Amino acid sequence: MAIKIDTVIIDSEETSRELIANYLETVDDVNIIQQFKDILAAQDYIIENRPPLVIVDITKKTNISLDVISKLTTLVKNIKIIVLSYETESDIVIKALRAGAREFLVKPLIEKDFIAAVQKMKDLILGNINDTTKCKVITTFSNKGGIGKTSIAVNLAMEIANITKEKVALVDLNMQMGDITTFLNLDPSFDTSYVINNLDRIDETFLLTTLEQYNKTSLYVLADPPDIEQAEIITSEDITTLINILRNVFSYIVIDTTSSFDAKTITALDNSDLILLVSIINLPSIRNCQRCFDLFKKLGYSKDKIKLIINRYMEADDIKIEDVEEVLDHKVFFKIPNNYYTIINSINKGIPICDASPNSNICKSFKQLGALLSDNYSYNNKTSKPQNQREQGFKFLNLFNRNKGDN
């Protein structure tokens, strides 16, 4: 006989509770034992009955709800909580995850995302999977240097570690010109070549003592080799082996690469779950992006694998996001605002942006990006304005087409 997973639904909206219940009917072995309009009314019931799964909307009484969630995750061992909300602000997402929520879903619910989240919690509860069996590998890439991909890799990895509290490996595969240790003011004792030369010794203890832990956080850094000769003897096969080994220990791996399509970089891209293709909004960068997309297509990468990141974004740019999306035939996943002073201040101090300037717009942006790319957050993409509603003026597509045959 299958084990039934007792589940409590908490949502102030009756229609929403009904919708959730209907969705849950499609998931085997989930048993709704009670429904509540308010989390305070549900608190004592949950503590007494200890249901393994709770689904709660925190749109109303957000702070009170977060306090109760924190209390429940402390008092009820192994409880799994899925948080729902109409709010998408990164601060709310981060607070919910830190309070103990295992998933954050944006309302109105998308059925497949909701069922996927419930299925994941169900598998965790039943022991079919555990928290260390799944690792997400994220690689930052651009075939044009100097547009901020290393800064994105460093700050993204830091925020994912801060948000999830899970082990994150930040790997510098820019073998000859790596800057990650400079950005974090680290002087590690070991590097990529050392780990690769000791593959026969590797276990979790070895990795956690060899990679440089950053400032008592859950972020661990693997530096590039200090000598060119050491970098040159590392093979593509070594990189594949390294990534597979790191997957067994870390929940997330963030990789920074070179800005060229060499064999080692392509190996890293092949082994990645997501590629963050970084660009800025100008004609040369967008044309380089198009070349990247052409190669990614030849390599057989799906569109979902490629997330287009616009760095140094300014609202007043003549070239609009819609123009970029039209030229590249690819949606922009995220925009990072232009804030030169804050970035340089962070780099010169050798600390993450959110440590250097916690109230800045770019810190908020990296927190939001970290939340988006964590496995605990599902969101609805906002659709672009319809073509017939876009402002008329500068025609980037025409300029692009006019220059397309120049090279």
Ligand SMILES: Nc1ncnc2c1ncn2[C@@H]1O[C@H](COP(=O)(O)OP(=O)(O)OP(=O)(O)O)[C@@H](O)[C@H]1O
The other form holds:
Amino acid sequence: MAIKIDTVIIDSEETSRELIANYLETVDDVNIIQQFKDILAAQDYIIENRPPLVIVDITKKTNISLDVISKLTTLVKNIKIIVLSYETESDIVIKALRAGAREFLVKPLIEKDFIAAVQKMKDLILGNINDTTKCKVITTFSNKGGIGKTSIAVNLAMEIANITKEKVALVDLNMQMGDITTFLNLDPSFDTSYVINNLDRIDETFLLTTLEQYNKTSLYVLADPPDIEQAEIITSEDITTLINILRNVFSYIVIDTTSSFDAKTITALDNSDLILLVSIINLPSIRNCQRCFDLFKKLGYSKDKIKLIINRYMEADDIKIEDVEEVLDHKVFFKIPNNYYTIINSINKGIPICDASPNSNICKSFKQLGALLSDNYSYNNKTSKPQNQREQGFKFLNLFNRNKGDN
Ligand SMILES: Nc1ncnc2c1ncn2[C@@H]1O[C@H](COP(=O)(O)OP(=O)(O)OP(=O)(O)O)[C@@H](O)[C@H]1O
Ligand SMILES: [Mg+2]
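Okay, that was the form predicted alone. Show me the form predicted together with this ligand next.
Once more the chain from above appears, this time first in line as the rest of the complex follows.
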């Protein structure tokens, strides 16, 4: 007989509790044992009965709910909590995940996302998957230099580690020209070539001691080899092997690349679950992005695999986001504000942006991006805000159409 997963629902809205119960009926082996309107009323019941799955709406009494969630995840071993909320503020998402929630879903619920989240919890509870098999590989790329790839890779990896507390590997594939160690002021003893030369010795302990742990966090850095001979003997096959072994130990791998379409970079892109294609808003950069999209299409990458990131974004830019989206036929996934002072201050100090300038708009932006790209948060539910209205017929598009044939 299949094991039933005892589940508690906590939601102040009766209609919402009914809806959740209806959705749960479609998932095999989930058994609702109790429903509550209020998390404070539910906490003793949960501590006593130790259900493996709790689904809780935290829209009202958010802070109290987060405190209770934190208490429950400490007291009830292996409990899995799915948090629901009408609030989409990244601060709340981050606090919920830090309190120990495994999933954050934005209300109103989308049935398929909700069921996928429950199914994932069910697989975890039944041991069908363990937490590290879900490793997500995210690579920052642009075929233009100096666009912000390293800034994004470093700060995104740091925030994913901060938010999820899961192990994140940050890998520098800029062979002998990497900047990650400078950005984080590290002087690692080992690098990519050392790992690749010791493939026969690799296990979890080897990796966790060879990659450089950043400041007692769950972020581990794998630097590029500093010397040309070591860099040149690394093959594309080695890159695939490296990513595959890291996948066994880390929940996330963030890869920083060079600005060229060389074989190693393409291998990293092939092996990635998500490519963050970074651009700034100007004509040369957008044109380069178009070339990247053409190549990605030839490489057979799905549109979903590529997330377009606009770096150094300024509201007052002449060229609007809609223009970029129209020209590239791709939605902008995320915008990072232009803030040279904050970034350069963090680089010069050799510490992540949120350590150097915790109140800056850039730090807030990286926390949001980290939350969006961490698996515990259902970002598909987030609808982007409408863009500013503007006058039609802006010259950027005309300019682009005129130049289209030049490629
Ligand atoms: N959001 C931002 N606002 C202002 N300046 C930024 C922003 N992001 C990056 N920069 C600046 O752009 C410069 C290049 O950034 P970064 O090194 O991250 O780019 P890159 O694409 O990795 O460059 P490379 O191709 O040389 O590896 C840095 O000096 C940084 O200060
Ligand atoms: Mg770089």
